[in-house]
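Single chain ahead, by itself, as structure tokens, in the form predicted alone.
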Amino acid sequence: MLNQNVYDELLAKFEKQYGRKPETVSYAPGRIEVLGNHTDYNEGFVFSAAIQYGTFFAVAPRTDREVHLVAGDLMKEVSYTIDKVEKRSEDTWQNYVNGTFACLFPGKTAELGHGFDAMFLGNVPLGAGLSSSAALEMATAKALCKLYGLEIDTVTMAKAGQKAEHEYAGCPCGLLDQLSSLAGKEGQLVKSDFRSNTYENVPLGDGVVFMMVTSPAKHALVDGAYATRRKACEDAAAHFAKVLRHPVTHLRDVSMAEWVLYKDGLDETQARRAVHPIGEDERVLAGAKLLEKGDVKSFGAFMFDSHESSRVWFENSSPELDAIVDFAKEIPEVLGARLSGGGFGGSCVLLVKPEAAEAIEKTINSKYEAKFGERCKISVIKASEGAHVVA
């Protein structure tokens, strides 16, 4: 089993915590982000993949309406009713599970025979941009639907998990981090359509790997940063729906020739953050064809291009992530590199030839000391199986 040794941990303290076995545990995997950057609440395109990394929940049902949670690593207890399912404002952590249980019994959880026990143990780095919540989220909701024999299809469940975030978490992201925690499959990506909610798994091919390297700078979004950007993203699709002769509801429906011709009307700011996710569609529909004829060089080329619109457009770098990428577009043997996620701090995630992983990351970890004064942590990523239930 991937990451047995979590498993077992998760198992043991369980056991020791509970005084007896769960009934269901469940896995989810944390997601990097490869290609479509900030597209998904503009209802465009991302091409991610599910990870080996990732985060076990437990559960077993009690015979009052209590819930008792424990976070595996913190080994912290919080409690409440079944019948008040709410934000909480102290030990945080817990939205993610309790927002995941409203969400997916909306206005219901009263209504439900029983509340349970449960505990939470993962290997997802944290502050990494590798979408740890969207892991545990994930695993809530699969352990929970078992439990309660609730069966929900793949977007509905990722959609719980994503109001859970909004409304518990308070972090306004898209359905990306939990729709890839879903839908990954070993050896492929996952390319989302976030008009249509809908996704297709496509092989990676072989010769080429992931790493993924994440910064000591710190990495966080539910500080506005996020939410400025997004906004910003919204104001210019208005703006366009009113210049252009075609229907326009986000910054999909917007080509970058029209950006071109029809931004006058939008203030600076706008006009830069609005280019990003259009050119960001582009490039993973034209990469979608590469990799259809194998071309992954060109693929990564298209990453590359892609971190320099982050840079430069959106904003959403940061000198460590900038010069990550900079180092790394002197090594031959990577093909791409580009942030990885909601920006802002976090990883950088590379299309390597598998050869040569041990040797970019000394190359890496040398420039990045000698700049900064730290290492990177950096680790071969692998497309892996999405979310599931394991016993």
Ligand code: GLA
Second form
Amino acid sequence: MLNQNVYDELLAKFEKQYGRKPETVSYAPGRIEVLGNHTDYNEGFVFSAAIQYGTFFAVAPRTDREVHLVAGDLMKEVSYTIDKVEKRSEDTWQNYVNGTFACLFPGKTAELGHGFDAMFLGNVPLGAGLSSSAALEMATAKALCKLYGLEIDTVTMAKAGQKAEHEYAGCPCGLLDQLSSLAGKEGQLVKSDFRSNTYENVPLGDGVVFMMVTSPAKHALVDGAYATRRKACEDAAAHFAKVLRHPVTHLRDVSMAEWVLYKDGLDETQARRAVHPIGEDERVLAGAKLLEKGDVKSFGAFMFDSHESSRVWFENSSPELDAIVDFAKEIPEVLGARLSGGGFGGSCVLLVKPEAAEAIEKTINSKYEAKFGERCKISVIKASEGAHVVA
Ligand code: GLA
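Next, report the structure of the form predicted in complex with the ligand; the form predicted alone has already been given.
Expanding to the full complex; the earlier chain stays at the top.
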């Protein structure tokens, strides 16, 4: 099993804490975003993959109405009753679990009849843009559905996690992170359409792997920059809805040619923001055709373009991420590189020739250290299985 050591540690800690074994243990992975940045809430397209790091969630029913929840890394316990599942201002890590619990059973947690003892533990690097929070939400969802006998489909489950982010964690995110965590397949990408909320697993192709390079600089999506980007996209879509003669509800409905013709009715910032998801959608759709033909080299070139669009238009990159992509561009065995996820710090995803992975890590880290005086966390990413109940 993936991350067996984390699972063993969680089981040992759970038994020590609660004096019994869990009834159910679930697992959900983090994700990399490969192509299609800030397109999900614009109802566009994304290539992503679940990664080999994730979070386990262990749970056992209680006979009373209490919930006891422990963060396995901190060994800190919080508790409440199923009659009052709410957003808390202390120990804010609990909001990902409390929010998912509340959103899975909207207005109905009190009807569940009994509470639970739970603990979670994972190894998705925190604050790295790899969706550690979605991993926790989806692990929570899988375990609680099993515990309470609730059968729900993938999209409804993903939406419960997304609602928890909106209402409990304060991030107005799209559905990408939760859906990728659920829909991952070993060795495959997830290609999603966020209008229909459908996805398919597609092979990446032979002779390439992903690497992730996490810069040590701070990354946070809840401080407002993500929300202002989203608002600018929505305002731009409202403008295009007025001037175009076909229906527009989201930027998904606007082509690059239409942006060029009609952007002048937008203020400069809105126009800059809007062109990014519009271009990303085009790159994902063209990229899908390239992958079908086995042309990973041209697919990689789109990743470089995507980063450039983030840097110049969407302004969701950072000097550290720009430097990583610049270093990567100089290495012939790197086919593509871009920031992955919300941006404003976090991680870059690289498409590389596997035999060069070690040399790539050394080169990037020595250049990064020379420039910033620190080193990045760099690892090869294995596209991995999505969330599931493990025991
Ligand atoms: C974050 C959000 C996602 C998505 C990406 C950017 O990861 O949680 O919903 O918007 O940023 O593509």
